[in-house]
Each structure stands twice: as structure tokens, then as C-alpha cells.
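As C-alpha cells, one chain now follows by itself in the form predicted on its own.
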Amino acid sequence: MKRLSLLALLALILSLALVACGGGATTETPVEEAVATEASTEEEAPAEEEAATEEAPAEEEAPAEEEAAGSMECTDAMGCVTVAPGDPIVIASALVISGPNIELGTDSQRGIEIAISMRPEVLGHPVELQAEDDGCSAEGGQAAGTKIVANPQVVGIIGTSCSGAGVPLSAIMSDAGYLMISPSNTSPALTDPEQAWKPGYFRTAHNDLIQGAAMATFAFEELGLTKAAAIHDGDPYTEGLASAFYDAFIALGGEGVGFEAEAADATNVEPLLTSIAAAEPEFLFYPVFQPLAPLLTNTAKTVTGLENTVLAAADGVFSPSFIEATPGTSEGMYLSGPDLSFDNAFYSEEFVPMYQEMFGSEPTNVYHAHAFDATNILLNAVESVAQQGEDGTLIIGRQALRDAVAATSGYEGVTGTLTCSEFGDCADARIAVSKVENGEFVPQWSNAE
């Protein structure tokens, strides 16, 4: 055995010497191959380890690829809406589109539809509307909100028509991470953090602290009246506006002689009006909805002591159906609401003709333009925050959307120059007072004058 080992060693030394002298490739004998294999077995392991080490950077390249894909991942704290190639961008509306106040909601709905017809695609995706009915009530707002947040594709909400519906719906959408922009909620409570304000709530409609003060100024300074009473129905809108008017009237130096509530579904208001008449008000303001507003108007004309009292209502009944429900009795009364004598020519030269062409009538209320502006502000926000993939996929962050709407500043809309406050008041608040003359609403005065 020792002799064989010695011979093998001598053969190995000889082969190595030949390789060194030749300086080129050699042809090994089977014996030499076996010896070489044994000798190199342990040497190959480090070589494999070295190869593995050299390949490691290839594994490190994966994060770079993931980073490229990660640019289309949702990193928004409140989650995202993913819109697949060819799918629509869905916005929802929650407006009163049935019942006695239908003209208020359908008028705003048409403003949304005009905005979409002028902007049918955003970032290559069609815009689709999911329409829900807010019922102009807390129950309706609750139901509409529940339906909307059940659809994870909805990027935002245009609504509600009525502040009473807005209170519950704003809470639902806020908790779900959505946003809403109301074209006609005007209750001060909805943008008051001490009352009903919720994150994600905005409005292009004015705050009734402004409308109430404007109506008080008109009654006290323009009409020269010094004694006023007000009626509401307990709804956030009606109570908020009635309170704003009443407080502002007293602050101007007038005398408040009655602040009363009546049920929205009341059928007999004579006792209430008889009680108010005893205080001899010169001006009676009731910013309520239908059917209560027509009932108060018709009954007031029959109550002793109110024969010379000036009657007034507000934008909740600024519609043809109110005139029809008060034949003759509403003649001479005043209604406050947003000023539609806009400075821009777009409204009269393009918007209104398009409204007439699409829907076959004049606008039925006063918030269609506010809905148009609200829709465009929402779609602008989508454009500004959406991540867009090469295949057209969109990823839209919900918190990013809220932040984009909240950052609205100096936006030139139909209704004026809009800038959003910290708690969602975005309107360029211009209030007008109109008078019913020969069955028409005729503008009389504006706080912008």
C-alpha cells in the first residue's frame, strides 16, 4: 500500500511538471483524472461559495423591481380606490330626488350631470354617477350613506341636499374614509367642530350664518322694519337659519318678538300663527321646506293681526311648485338664497342653455351651479392625486383626495372664487333676496352690492 501511494504521488508530480513546462492544455489519463478529482474536491466548495456570493447582487436587484411596482401600490393611510383599465371612475350623489322637495334635489342632480357631460372622461376613464335619494331627512341620509359606502369604488359624494340628511351621512362617510361636497347644505352646524362637523365634509353652498345676517340686514335696513319673529321645524337647516336671522336682527337693533318651532308635517298651524300675531311682528321669517312653508303662507293670510306682516322664506322653497301651492298668498313675500347674478358669462351663455337643452326647462331651484362646481372640484382632486399605471390602472388615495379638496384655494368656479376653510366652508357666499311678483321670483337686493 505504501508503495502504491508513493507511485501515485510520483505520477502526480510528473504531470504537474509537464503542465508547467508546456504552458497549454493537456490530455489527462484516467488515472490522472481520478487523482485530480480527489485533490480538487475540497477546493470546489469554496469556488461554489464564491459563485453564490457573486450571484447575491442579482437577488439584491429584486427590491429595485419591487420599488418600481411599489410606485403603484396603495400607501394611503385611509386606503385607496383602484380603477382597473377601462373601468369607470365612480362618484355618488345623495340628493332629494323624490317627494315634496324633489325640485331642490333634481336641480342639483342636473348640475352634476352637466359637469359630467362636459367632462365625460378623467385620466382616460369614463365618469359614472351612482345616484341615491337623501329624502331630505335624517332617515334618508342614513340610508343613502349606508348604500354609498357599501360600494368601495366610489371616490367621493356630491350631497346632500338637506342639512338634516347631511348630519348622519357625513358621519357615515367620514368613518368609512370617504369625502363629500354638498351643493346645498347650509346649516352652520355642519362646519362647526363643536357641533356636527366631520373630517371629509365640504360644501360649495354658503353658511347660513351669512344668509341669516343678510336677511336680517335686508329686513332692518332696506325695509326699515323693527319687530320680527321666526319659525323653524327643528331640522338643522331650518333651526340654524332661523336662529342666525333672529340673532342678527336683534344685534342690528331690532326687536325679536317670537322664535317658535312647528312640526314639518303639521296640518294645522293656525294656533301657532295666532300666538305669534299677538306680538305684532312686522316681519315673519320661516325658512322651512314644503309642505310646511305653503301651509304657513296660506294660513297667515287668514289670521287676524298678520294682515300687514311681511312674510319671508328661504332657498328651501325657491321653486315653481311653491308658487303653485300658494296661489296669490305668496305674492309680495321675500325669499333669501344664493345670488345667481354671477360675474362670469359662462353661467348665462353656456350653462343655462345647456340646462335647458338637456332637461327641457329653466333651473328649478338655486343650487345647480353649486353642484356643478362641487363635481369639478372632486374630479380635479382625482386628477391631482391618482397614480396611473402604464396599462391605465388608477390608484386613488382616500386621504390624499380629502387633502386635495381641502387645499382648494382661489378656484374660479361658476359660483365665484372658492377657497376651502379648515372645516369645509368653500363657498364664495353671495346672498340675494328676491320678491314674488306676478308669480315670479324677482331679485331685489344682494349682500354683494
Second form
Amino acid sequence: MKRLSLLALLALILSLALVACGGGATTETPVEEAVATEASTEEEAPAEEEAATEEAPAEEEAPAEEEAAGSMECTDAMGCVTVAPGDPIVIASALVISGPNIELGTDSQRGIEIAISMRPEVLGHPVELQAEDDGCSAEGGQAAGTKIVANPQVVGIIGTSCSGAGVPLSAIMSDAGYLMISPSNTSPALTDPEQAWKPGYFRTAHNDLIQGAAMATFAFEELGLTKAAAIHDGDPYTEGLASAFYDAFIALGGEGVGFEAEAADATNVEPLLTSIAAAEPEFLFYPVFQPLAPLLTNTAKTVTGLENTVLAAADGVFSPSFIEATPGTSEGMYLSGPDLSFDNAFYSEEFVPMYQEMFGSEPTNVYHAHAFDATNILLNAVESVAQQGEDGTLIIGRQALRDAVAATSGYEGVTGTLTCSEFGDCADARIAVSKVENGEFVPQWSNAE
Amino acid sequence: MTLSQRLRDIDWIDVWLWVFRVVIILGVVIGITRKLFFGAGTTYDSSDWIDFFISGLSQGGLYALIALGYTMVYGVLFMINFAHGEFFMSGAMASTYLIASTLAASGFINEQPILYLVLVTVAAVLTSMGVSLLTERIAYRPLRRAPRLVPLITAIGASFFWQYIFRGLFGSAVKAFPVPTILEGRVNVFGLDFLKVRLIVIIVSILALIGLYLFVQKTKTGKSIRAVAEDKDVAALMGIDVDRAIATTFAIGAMMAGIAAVLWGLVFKQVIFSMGFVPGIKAFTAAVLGGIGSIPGAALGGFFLGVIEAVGPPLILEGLGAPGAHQLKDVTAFLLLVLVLIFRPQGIIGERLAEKKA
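Right, the form predicted on its own is done; let's see the coordinates for the form predicted together with the partner chain.
The next block holds the full complex; its first chain is the one shown before.
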């Protein structure tokens, strides 16, 4: 009897495995096909390409397609997005819109929504947003990326929120021929061709080499502190920023007394802080997310040896929810992030009032303007490369779109004058350091001065 | 016997296990030696070591309180209740959102700190018990006669269920747990410098553990639980209400989890809906380490795990030159678990289980 049930269980597991494999196989086929068509379009005659792109749109639109195709054809090496008359231009977002870091993602998503509401039509087509969740994790980025590239109508992606999600997502979108502009990825790895950079990746957020250096300059020159330690949690963003800070601090002439790591879901951080306290740092920088950042903040002041150490974190927790989670303990702490004291009047007189009107709150994080600029750069690129048929059909080449975004130079956005580097760093990076005073972020210093 | 015969008789798994044991023990010895006698890594003075130890001990007290739920339920049902971490979370979340933040906002927290702690604890314990009894009644009891894998999978499902219920109820943000100001700062006992909350955690957890042990050993209800753990059918023949004894077991485990939830809040000053998972896994580990099914075992396992997690990275890993040693505290803890289980498969003080229990 026992053996029989064991056999049955084995059979069940085997059949489950089979189903899983089968499912995997069926989902893989379209990708393989897509790759095959891509390969053929690259190698073979233009006549082939025409056929390949005409296969893409849904059957019902086929007649209109043929008509339009008389005057237009897709000559793009990466393939094209065809937008039928009356159909929307779809842009996707992949931001953290669930979990403890939700404010970071929703704030950026609101920036996108404001950009779309100011620009509801592009070349006579409405603009539509397909919002996905990057989960602020590698798995989340993987899932969101797979979902987005399954939709052939998406012209480009605004995202991700977190660099950890950006690494897998940029690989997926790059292979599929898409492009992404992140409003808040700041890990140096993402625009470093030696590390995680992929063609088609752009960002309007600063590179953390700049933020790390700014924090180091602030600690060493403004505060006059000479011994610093840093903590990260192994995520590309936190590790990148912590080491950028640490290296810059040592380069300025300061002494680095500890570079430690802690698990993002750690509970008892007291031993870690005790270890760090033994090296007597004057400045402790931990650019991590919630819940680790509030946990470190709440614990640090109770550890012997850290009572007078200046604490600092970064843009990952530059949100009211961080202050709510650390009542009193975050007082006097420094946080770095993008400088929002923009020179233009547009931000304070139009953008922020619109934000308040549409969403009923003050901006909840610091990357809404970056998302706004990213959306506009994407839509500008669509405008400049789309071939427009007489009936309103648009054919948008994917490689042309990437080239157009990469060619962005001297673009006057909300966040400054944006120019894209060869590897996708487009930001006009200005970093400000704020201090928590009476539960508010009070700007102290900026590297722009 | 010739040499070739002897070679054939060697069980290669045993050889591998011996190599594994030797490597781990060598690693531990080399790490400690290099740290203590050759000054590898940061230099710590004795007060730092005491801080590591106390921090680990109080963390261990929390693990021990949660581990009791695992071990008691295993004792009576031979089932790993993976939802137990969520019983702990539910107590912490509900008491913080419903009671603690309200009392903190009104200033009551610093006027009547003792009453405040009592109210918060009552709220946490009642929520944990309620959640636990509901889970037992709805998800586990109907499956009592089912094969053992079925309630295990159900428990994992229940864990997700409660986690997302509480996320739906209270949101996904990190919420501050208000701590009365009299509990802040340090206190000197027997020449040792304790954080007040850490000392409270150690004392309360030891008291709760002793109380529970006496309850199970000395009271009639405790006796019925032990009888059910021994043999359900015979216990029923003796006139013991088996369902009632099992429900009591769940309720007591959850009560300990509720107490742990408040202590957790006092130490870490924050709660979040996902907070039950990691402590749940750690407490389960502690229960196995001590010998699952045994109450003193769970207590010992909890303290042992907490101390190893706190002292292990600076003592062993830094000595071995590992970068970011504290990030690897789980590695230290689980390696030691493996080591203990290789030498004592039944856990530190667990009894060898009879065939049907194992």
C-alpha cells in the first residue's frame, strides 16, 4: 500500500515535470521564431524583410497594412513596430509598484503619467502605458522584462526603478531589440560595457560614481570628517554606490575603516554595527533599501562607539516612509540624492502643481522628473523616426529608435540639459545632500555649486 | 582480508562525510586561531565580544520562543507548521497598527509604560492565538488523517495566505514600533553593560520557557498534551479530548510567538508584513538543532543559534579572511547546524525518535 502511494506520488511529480517542460517549450517557440526572423531580416534581401514585418500585425489589420506598405517599408535591422490607424503607441514601464519600496516606483510612474497627460497624442496616435512591476529584485526584473517583450507593440520601456531589477531586464530587452530608459537606476555597472551594459540601455538618473563621489566630498570637505565606513547588501545598486563612495573618500585623502555587507533581509544587525564601531568611523554610509536601512538607523544609536558617528544613506530611501519608520533615530542623518532645485520655473510652477492635482500628494520620492524626461525623450525619438503612412499607420524602426535616443544631445529637460553618452548615461547629474531635521528633508549642499 | 577487499567495503559516503567534518572543524579552528592570536581583521576588545555575545543571546531568546511553536506542534502532530512564522508576524503587525501606534500618538506610552507593554502584549498574544487556532481548525484539522506531505504543503499555503492577508490589511510599508523612553539606553548588571531591551528579552524569554516547561510537565492539560504526543489513539481511549489537546498546543505555541513579537518590536523598533519568514526559518532551524519535539531542546537550540550568528562571523569568518563577514552569518549558522546533525542526528538534546515518529 505504502509503495503504491509512493509510486503514485512519483508519477504525479513526473507528470508535473513533464507539464512544466512542455509549457516551457511552447513559450519558448515564439522567441526562437522571432530570433529566426530577426536573423533572416539581417542577412537576406529587403523583400524578405517586408514579408517578415507584415506578418507581425494582427490579421484583421492586414488590408490596411498592404495599402500603407505601398509607400512605406520597414528597413530596420532590428525590425519595426507597426501602429495601425487609431491604435495607441504603447510604452511600457517596469517600476517597483509593490512592496516596501513602493513610493520609489509609484513616484516615477506618476512622472510618466504626467508626461503622457501633457502629450496625449503623438503623430495622431494616443499614447498608452503598460505598467509592470519590477519588484525591486532580479526576479521581478526578469518577470517584467519577459512580459514586456511578449508584447510586440511596445516601443520602449521606462524603467526599472532598482538597478538589481535593471540588470536582467536590460539583457532581456536588449536581446529582443527593445530600448529602455531608466529614471532611477544608478548602479555604475549598468552603463559599464565591462559589466552589465547592454545595447539599448539608457538612463536619465545619475551614475552612482557621481553620487558616491559627491557624498565623499560632502563628508570629507564639508563636514571635515576623516574616517568613514560603508555598508551594502550585495545588490548592484547598494554595492556600486557604497564602493563608489568608499573609493572616492579614500582618494580625497580620508581613511576608509570598514567596508561591510549585510543581507537585505537581515534581522539582528547589532553584531555588524558592533564590528564597525570597533574601527571607530566618524561617518557611516549605508545606501540600502527598506527594511534594512531603517533597521540600521534604529540600531546604530544604541551601539557603543557609534553614538557620535554621523549616519548617511542615499536616494533608495529618500522617502517620507523612511522617516516614519525611524521616528527620532533618523534625526540629523544625511541623505544624498538628485538635486531637485532645478533652474527652470517649469518644475515648480507647472509640474509639481500638476502632480498634486493628479495624485493628491506632494512628490513621494525624487525620480518623478527623471521619469518625465525619460518619457519625453522616448516620445521625441518616436516622433523623429516614425514613418507615417497616408492613412495614419506608423512604422517605427527599433534600431532607428535606439539611435535617435542615443543621439540625444543638449536636450532641455526638467532635470537639466541632457546629453547621452556612448553607453547610455544621459543625466545632467546634480547631487544634493539633505539632512533630516524635525522629520523633514532639509537641503544642505549640492555638487553643482 | 586483502587490501582490495577492504577498499571495496569502504562506504564512500562515510569517507565524504568524514572529509566534510574535518574540513569544517579545521576551518573553525583556523579561523578562531588566526582571529585571537594573529590579529586577523578588525581588533575587538573584550567589551566588543561581550556585546556580540549579549546581542546573540537575546536574539537567541527570540528564536527560542518562536521555536517552541514548531517543536510542540511537531511533538503532537509530527508536522512542520511552516505557518508558525506568520503567527508571530500577525501578533507583531496587529499590536503595532491597532494598539501601539494609537497609544504612542496619544502620549500614553510614556505616562504608563508598564500598562502600555501589557496592552500591547495582550493584543499580540490574542491575535497570534486567534490566527493560529483558525489555521488549525480550518486548514489542519480536516487533514489530520491525510498523508504527512499534505498538511506540510497546506502549512506553506497558510503561510502565504496570512502574509498577504496582513499585507492587505495594513499595507506593505515598514512601520515603526513605538518603544517607551524608559526602555532606551543601557543598564549595568553584574558589571556587564546591557541594552535595556536586550536584557528584558533575555529575562522574559527565559521566564516564559521555564513557565512553559512547568505547564507541560506539571498541569493536567500539559499531561494530556504529552499523552497525545505519545499516542493519539490510546490517549483518546483514556478519555482525553485529542482535538482539544492539539488546539491547546497550537494556542500555547502561538502565545509564545505573540510574546516574541512584542519583544521583537522592542528590540528592532519596526514591523513589516514579511517579517515572519526569516525568523520562522531560523526558529525551525533552532528547533531541529536542539532536537525537534523537545521543549528544552528548542530553547537550547534557539540560544545556541542566536549566539553563533552573532559571534561566528567576527570570530571565525573574519579570521578566515572572508569579506563582508556579517552578511555570511547564515552560512556560519547553517554550517554548524550541519555539523551538529552529522554528529548527533537527533539534535543536541533530542531523544532518538521511534520509527513512527521519525
